[in-house]
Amino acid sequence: MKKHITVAIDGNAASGKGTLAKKLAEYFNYAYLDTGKLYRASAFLIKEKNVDYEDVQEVINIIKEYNFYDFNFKDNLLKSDEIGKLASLISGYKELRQILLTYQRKFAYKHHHDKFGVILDGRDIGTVVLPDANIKFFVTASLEARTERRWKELISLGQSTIKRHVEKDIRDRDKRDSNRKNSPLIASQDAILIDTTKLEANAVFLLAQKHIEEYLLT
């Protein structure tokens, strides 16, 4: 029986990579790493720093002498609409996306005290971060599911935000995950898909729990 494996998750913006993740590594005591918070944290910095995004030099500048071990990557302002945004803006920048990529493959290999494997979600994970990932998921769903979760959280972090904004929001994002040049989101050719669109958290949850525990068996 296998003991030690990588999970890779991707997908799109609001599809559930993220909650489903987090339970994975709950319930498989897995080490785990948000990887779209290393850019919502490059985002925030040089939000703090007042820093022209457009600057690319610049954003490099500050993200590479930054140690993301050091970051509070609880904080819920990375959760903002505003954050998420300027995260998605700054990703395509191949100088940012090298120094991540560093980060994310050294937390991937590295030794987790009492952790029987590692999950990383985000856009890239199965094609570029760990394309030699044990098991690679990639979800998906409607953009109107995704819309409606979207703006639920975001409503219950307080903000105020319209509906039709955040579709907008969610569509240009996709847009741009998927057009860019630099590690764009595409589904890993050996990626278990997911449709989320009409699965409760759980479902989903123990849909990939099947996957994960059928492997380890093998």
Second form
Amino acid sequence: MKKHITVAIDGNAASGKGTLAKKLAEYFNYAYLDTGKLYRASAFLIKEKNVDYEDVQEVINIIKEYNFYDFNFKDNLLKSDEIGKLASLISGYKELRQILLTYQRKFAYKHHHDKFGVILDGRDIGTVVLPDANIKFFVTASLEARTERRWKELISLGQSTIKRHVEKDIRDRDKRDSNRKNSPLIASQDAILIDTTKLEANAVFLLAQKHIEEYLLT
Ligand code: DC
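Switching from the form predicted on its own: structure of the form predicted in complex with ligand DC?
Full assembly next; the chain just shown is listed first.
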């Protein structure tokens, strides 16, 4: 029988963690949750309801009442830089993180029919959400490489944007995500570090695949 495993992937904005997670989930037949989408969906709801993001209590009231199982996570609007920035701004709120933590753990521990494991990607998966994950990856890349990727992605989504603005947004987001008090972006001590600056997506996948296969043989 195949081992059922949990894989945690963390990394900064546009590091390639999402692409890696998707490829691994498909190859190994694991259930996958992009946890950034929960934060982006929260940002989307706040914007839709015209709530001031600095009004912490009102933000929490809205998120607490919402059933995220009803949300259309495929909505391309979630991918905009505006929503990404707002998600980053509210992601420092402890109570919000607590609500979303419940969703993430439920997903990780529930039975997924026909799946051999689960993969979650985000900022604090290996440190807070799934500290006991069987395999942890921490994905990084240079600011320049990440700007280039994010810029191309936004263009392909039809969102006109200036590279300089994309770079500033990523730099600001790195700073906020890494320096916040609650669950900052840091590599778990037992995480495998992958620098994707000079690697194609497939090379990154092959590297991570090897680590998982080695684990499965133990
Ligand atoms: O991965 P992403 O760009 O979709 O995430 C958007 C924001 O959500 C990110 O800047 C910080 C927040 N986030 C978080 O704080 N913790 C996570 N596990 C995932 C995302």
